[in-house]
Amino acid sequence: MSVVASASASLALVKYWGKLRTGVNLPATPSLAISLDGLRTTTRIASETEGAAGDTVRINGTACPAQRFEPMIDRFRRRGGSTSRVTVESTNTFPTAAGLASSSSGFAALAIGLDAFYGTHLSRHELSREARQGSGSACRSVYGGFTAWETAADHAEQIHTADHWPQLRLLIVVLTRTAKPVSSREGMNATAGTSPVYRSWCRESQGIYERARTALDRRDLQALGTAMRESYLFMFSTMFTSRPPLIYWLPESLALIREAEDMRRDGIPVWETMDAGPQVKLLTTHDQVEAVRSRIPSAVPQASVLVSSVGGEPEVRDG
């Protein structure tokens, strides 16, 4: 028996950065996110050979230690009343562990696939709770469209489907395909424990989130872009002021931030954001994609660019 599940990466427009001390991956800040159709993980789950000692996990063809994945696999196995070990083979259409939210789509696809494989028939909210325990942002990737994850909530909610704003586009500028030296999990712990501005970040995030959610409801690109920019810059202030400082940016990252400023001055509606990594994402609309794309080489000649529309729902089928 085998199943194949796929899910899109979840890009936070308003950032989740920081965890409460209680529970597993419960957010200290609210996040507002968009599902990215162009960044997708496909995961095949199949029965392991009879008598196998454990589960097997491969990502993009590379064997991975199963320890991070087995707690989730074991929970689904127990729910399904099964003892079957599994082989998990996951592939991404984009670089892994490079600041492009591969863990969000990866753990969402895994949860959705395990639900189908073991026949547990969980609701979408229950799948969101399960995915969250593997990676916080994965709780949003079990949905398509636009999602919200409130402070301390154990699951995310879909607030709009993809057709709410089909004209929206994200240009993902890939500056390096190298895995980042410090994981998001480590980075969150470091900033929460050492940054003097971390508490201010947690306090101010709610207001940023509320402004962004209103802008999204109204499809107000300028207001959404402005709140999105405020969120990522505030988030990075906690990293820059942690001890020791945590700096994911490359010189090319800053060059693109400056270029986005120049584009706005020239009348091109585009706003940038970043996650825990060096890659820069540019928010605009479909009619501005070529204008934005044409300006990127002047700032970073060697970068590759992925263009994504709003992602639809996850999918699962027999494998």
Ligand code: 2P0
Contents of the next structure:
Amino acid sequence: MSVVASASASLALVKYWGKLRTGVNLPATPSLAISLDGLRTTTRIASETEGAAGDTVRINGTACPAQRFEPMIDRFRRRGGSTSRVTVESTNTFPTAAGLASSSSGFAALAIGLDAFYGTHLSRHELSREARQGSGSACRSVYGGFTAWETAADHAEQIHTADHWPQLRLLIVVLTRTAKPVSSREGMNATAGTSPVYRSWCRESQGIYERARTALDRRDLQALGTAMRESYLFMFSTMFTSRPPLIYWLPESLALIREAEDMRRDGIPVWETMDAGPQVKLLTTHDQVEAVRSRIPSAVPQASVLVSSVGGEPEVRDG
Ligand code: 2P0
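Alternate state requested, the form predicted in complex with the named molecule (shown: the form predicted on its own):
Complete assembly follows, chain above in first position.
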């Protein structure tokens, strides 16, 4: 018996960065996100051979320690009344652990696949709750389209399907494929514990979130882009002021931030965001993709660019 599940990465327009002290991955800030159909994880779950001592997990062909995944697998196994061990093989269509939200699509695909494998028939909200316990941002990746995850909420909600704004595009500028030296989890915990501006970040992000959400509802790209910029720059200011400082940026990241400013000055509607890594993501509309793409090499000649639209409802099938 085996199943194949796939889910898209969740790109935050307004960032989750910081956890409450209670519970598992409960957010200290609200986040608003887009599902990226170009960045997908596909996960095959099959029965382990009879008598196997544990579960096996491979990501992009490399065996991984199962500890990070075992609690989730155990919960589904118990709920499904099974004792069956599993082999999990997960592949990403994009670089892993490099600030491209691979844990969001990874844990969402795992939760959706385990639900099918063990026949637990959870609702979407319950799947979101499960995925969150693997990795916070994964609670948004159990849906396609546009999602919101409120402060302290134990699951995310889908607020619009992809057809709300099908013209939106994200150009993901991959500056390096090297995995980041500090994980998001360590980074956000260090920030919460040491940055003197962390409390302001938590306070201010509610207002940024509300403005972004209204802009999204109205399909107002300029207002959405402006709020999105405020969110990532405030998030990074908490990292820069951590002790020791946490700097995910490369010189090329800043070159692209400057290029995006120049593009806006030249009348191209494009706004940038970044996550816990050096890659820069550029938000625009389909009719501007070529204009934006043609400007990237002048800032970063070596970068590769992935263009993604909104979409990507998760899928699951026998396999
Ligand atoms: C986000 N990030 O909202 C933010 C923006 C990175 C920057 O969620 O500890 O892998 O597993 O809950 O979800 C990345 O952090 O962290 C993240 P855990 P996660 O997308």
